[in-house]
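Okay, so here's just one chain, in structure tokens, the form predicted on its own.
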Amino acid sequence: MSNASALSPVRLKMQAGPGQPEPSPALEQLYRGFEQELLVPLWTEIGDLMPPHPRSKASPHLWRWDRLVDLASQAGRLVPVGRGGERRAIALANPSLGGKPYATPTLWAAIQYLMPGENAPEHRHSQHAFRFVVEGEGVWTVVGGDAVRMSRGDFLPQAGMNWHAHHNAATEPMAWIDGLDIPFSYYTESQFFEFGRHQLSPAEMTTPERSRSERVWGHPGLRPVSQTEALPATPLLAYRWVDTDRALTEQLALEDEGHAVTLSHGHAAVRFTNPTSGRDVLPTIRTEMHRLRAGGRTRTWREVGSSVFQVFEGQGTVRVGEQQWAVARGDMFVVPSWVPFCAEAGADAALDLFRFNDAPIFEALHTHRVQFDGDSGAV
């Protein structure tokens, strides 16, 4: 057997065409012996190597929350959590990727849940990760040792090799959803993988109100002098709703007086940010929450890299390329790569949008576009 055939080579077609040479024996003679020594020539690739803009993948998606939660607390009574399976997540698995379990050829999102009681043991991975919280309480997250309060509306992103786990010291369940670099760290061929202590120490299994971190670093505008390294990752393990929340709210008041500092008309938005640097939370991952006024609407964008979005409040209507769906709090959906994006808020109520993609990747490629209403520059 050949080397070629043991390794499945590539099969070529002769196909006549604009820029191709016209069939022949000779050609076809040419084009085995391509395939013998396993070569491909661009001639016959062009189009799918070089298009003219980028073709996701991806499909949009929407997976609705409430669905996600019910499947995930039958999960919570016949599966159980430690060594072996690790977490109780759920990965979303994008329709046009083969059954992966990747919402977008880069970014894996998941929906986690642990019961009342339960502690999903220590573990450390090279992908960056988050946690956000779309509803209910009573989990912290353990992240070297430093016991980080989970609630409503809060965002805590975790570098990654940073060991962590969870408890949950509620009388409730509670689910919130994951985000990670996976499938990017998975095609790059990056990822590494340790488990760690299946059970923590008793003074790790408390409940404080503040983590460490937010003692040292969750304080907007100020940073310990002592603390002058610009760090790849945030140090800061819990961006708080409260926050959040007063941010949103102030850029819509000042755009009522005059002051320009929404994205759009009624369209505001924040970006979780290093306090080291002022850069993006994690390395690969970008972090934001929109909100826009009862009955705004976005402007129509798309740009590079996939992103995924849940609703954190309210009702509206989203577009992604040719799907349009009415869209409710937890709801989850997928944005690939240049697909066109705009999303309307109801009528009552003013819709508010977590979102997390790629960019950081693309921004560090010097490949990242952005083009809004038709314009054709990078933003």
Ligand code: GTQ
The other form holds:
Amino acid sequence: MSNASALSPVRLKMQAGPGQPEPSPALEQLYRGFEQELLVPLWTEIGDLMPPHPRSKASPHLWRWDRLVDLASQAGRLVPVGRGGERRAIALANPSLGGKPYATPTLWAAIQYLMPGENAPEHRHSQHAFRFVVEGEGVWTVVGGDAVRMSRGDFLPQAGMNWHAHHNAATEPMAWIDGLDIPFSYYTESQFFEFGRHQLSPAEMTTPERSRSERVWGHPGLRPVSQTEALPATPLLAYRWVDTDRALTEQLALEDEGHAVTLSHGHAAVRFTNPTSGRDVLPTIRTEMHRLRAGGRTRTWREVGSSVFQVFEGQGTVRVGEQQWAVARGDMFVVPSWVPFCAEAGADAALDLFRFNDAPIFEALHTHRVQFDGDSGAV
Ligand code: GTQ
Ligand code: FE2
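Got the form predicted on its own; any chance of the form predicted in complex with the named molecule too?
Zooming out: every chain and molecule, the one shown earlier first.
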């Protein structure tokens, strides 16, 4: 086995510095022994393995909506959608994650595109998913046989293992964004996937204004008495813009009337929740809509876990770590773990930001932290 260390994937270098032993022939021999036996001592790795706080491998990055839509529409002309490829979805690839189709270490974010009359075939998977529509209409997503309309501003969760297909019933193409926990599922090796039927039944290809799920679950504060258990995944399949918009408008109006219901002055925010539990709508993904008054700004904060934002409406400036961008409708950007973030609306119009992140994972593990600028950071 004299050559084992040449083939070993373990490579150890003697390093000078605090906590490191003095280099010597005996130490060299010890390290070659570690390599042969596939052993790595903590003292050579501690800085990277156990940093004092998260040091994300991901970068802050911005994708412009006009480029995303332009490339997605070219794909609409050139690339068929069907069994095998499954979806005409194009993922944001963080520049620091080795070319993998990951917006962040845990989150997938993609633009998906369907031409008039096209169908994306039925399938199901363990990954939790949602759709969010920044503009357009005409696509119905069919979840467990329930056709759900998708229109501007709507948020549509699809928790894992629900059968789903999409069809464009309109005469125009339509784009929307998908968020999934694909990278998290990949690292944790917890994925399952099944193909469904290639064609839906005519009854499922209908285009109702309201889905069955909304007719059962879409009444504020009311639940069907036949369903008394807290359901792990949301039964409500569409959160409509009219409701989200009203909730944000009311928060800012109440702030004007002297009531403290906003997150900070001029910054209203709502979270999409499971109506049976009040908790995050998806087990792994938190989703929120934020609104800044014209001229208003968020506090600066950082938190454990990564976020993806999409500008829903308005114009403004966002800061992510050292980066600063002027943003407009549809632009998408990433905030890596523990990197400070703040946003400011332009002087003339409110800024609406859709956001999703992986906070439910860290909350479940009791490792979530949020630190606002100016706070001590004590937890
Ligand atoms: O629409 O079912 O962007 O399964 C990635 C995986 C979308 C979908 C994505 C998916 C889907
Ligand atoms: Fe899917």
